[in-house]
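What follows is one chain in structure tokens, specifically the form predicted on its own.
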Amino acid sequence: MKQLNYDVLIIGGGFAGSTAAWHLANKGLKILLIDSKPWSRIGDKPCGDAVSKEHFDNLGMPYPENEQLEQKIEGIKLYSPDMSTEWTVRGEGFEINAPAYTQRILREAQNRGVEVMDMTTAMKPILDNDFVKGAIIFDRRKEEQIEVRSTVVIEATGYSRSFRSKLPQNVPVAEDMDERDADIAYREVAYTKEEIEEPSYLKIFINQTTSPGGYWWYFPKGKDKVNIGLGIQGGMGYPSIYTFYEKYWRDYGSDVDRNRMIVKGGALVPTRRPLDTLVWNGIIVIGDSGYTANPVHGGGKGSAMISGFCAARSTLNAFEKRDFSSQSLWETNLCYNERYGAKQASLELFRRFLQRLSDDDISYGMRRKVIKEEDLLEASTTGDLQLSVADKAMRVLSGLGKPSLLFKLKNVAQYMKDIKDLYRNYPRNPAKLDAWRADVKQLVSEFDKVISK
């Protein structure tokens, strides 16, 4: 078997992997990135394709342009289940052509020295003295196995977790996930029968009947093209997502011309807090494989970029120290949790609360503004749910009803703060991981009991 040697092996060329490669390029390291898809399909993943502008600004990434940018976004319109209430949350972003943008980033990394192999899969990890030291890969073009030895492996295989799932179960980054902490998503991209009225606003429809545990989306990709789809909570025994789509798509996209469909497909999306640790000896896990998607809306491109950035920074520091242990790579955790993970853990609790509400509860809450647009924006931006106890008491005293819902909201806000504080105090080294993990598990268990009453 042929053997190749690299400083860094990146497995997966989606948003996370390509971002890591882009930040590592031209830094004096020998890097190989592999992806199982042919080049023309790298970055092609069924999702809403929306990314907040702030992620590009914060990470120094280039904006999408030309064919990569399909629509500039000014905000989101959120609709109650009974469709009687419309909220507008403003914020700049992009509706992108994900494969085009990803391939651009990879081309730029490639032009700065990163080697890229498409149609190549990682078959199994190479382990040596409790360190990940590379992978046995399979090049489908040449139909040959190759032993790739590397000092650091960056695992970005998406929800399939196809590489880290082959690690021994006692390795922390091999952590599995409860199916209920994921959404099953399906979307179609098609032309519309007429021009879209407000193409710069994304639309989200919350409805436990038509999308249990999830939501529908209608994301314009220009004046006459739209990405429309839904997500439903996994592990609940619901009918096929295609059943929901076929039954209800006209309720949310009556202008869609399915005879002029461009692409369709489904995917699984993690909707929980990130892996307890994204690193171990010689390996960093990023993107959907590290459970980095937003737990409330399932968007994962921005947070995937953050995880790729943090992995690149940690990798460069490890090479400076010539230490590739979990302790040396630990900065990935600290970087990611500071930039996104603490908020993400907080939003997981908010997601668990929302999934227990009825359509009547949600419509009532939006109509009465129990949570206001500014509360929602604050929660989605920082993970903090600012709910004044005095304000909620006044609402109850004013006879607005549903005091149990208001009481639960108060508890939800407190638990969101508590878990965010836990993540802000993430352990500074691997030795303290188990104790911290036990504290998180206990808090989540207590929270589930409180909201189930």
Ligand SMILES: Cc1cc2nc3c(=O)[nH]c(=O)nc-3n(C[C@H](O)[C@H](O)[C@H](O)COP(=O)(O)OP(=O)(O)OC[C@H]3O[C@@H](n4cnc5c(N)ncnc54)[C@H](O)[C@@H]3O)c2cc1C
The other form holds:
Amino acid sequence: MKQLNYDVLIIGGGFAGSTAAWHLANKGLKILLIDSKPWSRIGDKPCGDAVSKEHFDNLGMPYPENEQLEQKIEGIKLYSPDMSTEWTVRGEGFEINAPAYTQRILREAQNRGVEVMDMTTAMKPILDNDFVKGAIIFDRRKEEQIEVRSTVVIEATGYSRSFRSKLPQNVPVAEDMDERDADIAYREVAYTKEEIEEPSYLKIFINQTTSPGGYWWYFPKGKDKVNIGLGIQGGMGYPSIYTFYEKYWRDYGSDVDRNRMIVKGGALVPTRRPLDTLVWNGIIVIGDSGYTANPVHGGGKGSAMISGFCAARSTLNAFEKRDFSSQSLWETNLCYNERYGAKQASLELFRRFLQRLSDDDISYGMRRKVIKEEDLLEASTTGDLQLSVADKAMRVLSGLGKPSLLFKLKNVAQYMKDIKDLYRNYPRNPAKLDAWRADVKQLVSEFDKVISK
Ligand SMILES: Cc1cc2nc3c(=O)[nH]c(=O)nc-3n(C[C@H](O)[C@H](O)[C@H](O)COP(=O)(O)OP(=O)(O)OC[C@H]3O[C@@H](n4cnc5c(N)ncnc54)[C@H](O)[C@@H]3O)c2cc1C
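Given the form predicted on its own, corresponding form predicted in complex with the ligand:
Up next: the whole complex, starting with the chain shown before.
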């Protein structure tokens, strides 16, 4: 078998892998990025395609432009299940053409020395003395297997987790997940029959009947094109996502011309806290494969970029130290949890709570402003649901007929704070991971008991 040697092998060229490549390029390392898809389809996956501007700013990544940018976004309008309340949450972002943007980032990385092989799949890991040392890959163009030896592997295979799942089960990054901690999502992109009134606002519709445990979205891609879809909670035995789509799409997109459809498709997205550790000896896991998406809204492109950035940073440091052990790559966890993971853990609890609410509870809560737009924005930005909010809600509303809901909300806010504190004290080295993980598991299971009462 042909053998190739690299410093870094990146598996997967989506938002996570391409960002890692972009940040590693031109730093004196020999890097190969592979993706199973042909070049023209890299970055093409079912997605709402909305990404907040702050991610690009925070990571020094270029904004999407020209054909990569379909619509500048000024904010989100959120609708209650009974449609009687509309909240506007302001915030800049982009509705992107994901393949065009991803391919631009890859091209830039390529121009700065990263080698890219499309139509090439990582088949299995190479393990040596408890270290990942590369992968056996298959090049579909040449129909040949190649043994790629690399010092670090960055695994960015998306929800498929197709590489890390082939590691032995006792390797911490092989951790599997509960299907209920994922959303099944489906979307169509089509032209509209009329001009969209406010294309710079994304619309989100919460409704437990038409999208149980998830929501519907209507994201304009310019004046006459829209990305419309829904997510529902996985593992619950609900009917297929297409059944929901066919039954309810007119409620949210009556102007959509399905005869002029551009693309359609579904996929899964993780809605939980990140992998307990994103690293092991010689390997870093990033993006959806590391469960980095936002548990409440399922947006995962921005956080995939954060994880790619953190992976690149700790890889460069590992090469400085010439140490590629779990201990040396550990800083990926610290970087990611500080920037996003702690908030994700807190939002996982919030998501578990929200999924148990009835349409009545949600409509009531939004109408009465039990939580206000600003609090929601704060919770979604930082993962903090202010206790003062819950306190105030308790005082104002306990006389209005929903005391148990409000009591729960107060508890939810406290648990969200507690889990964030645990993440702030994320272990500084792998030896302490098991004890920390046990604390997190206990907190989550206690929380589940409290909200199910
Ligand atoms: C319907 C839907 C709507 C969504 N809406 C939004 C949204 O509006 N905004 C947002 O931010 N996020 C959204 N998300 C989530 C977002 O799409 C993901 O979080 C994000 O794209 C993850 O990026 P990634 O790079 O980790 O994975 P992916 O984009 O899935 O990339 C993984 C890549 O790895 C390649 N690959 C896999 N296995 C191998 C292998 N063995 N060898 C070689 N290559 C391999 C694949 O071909 C693929 O190109 C949505 C998700 C869904 C399903």
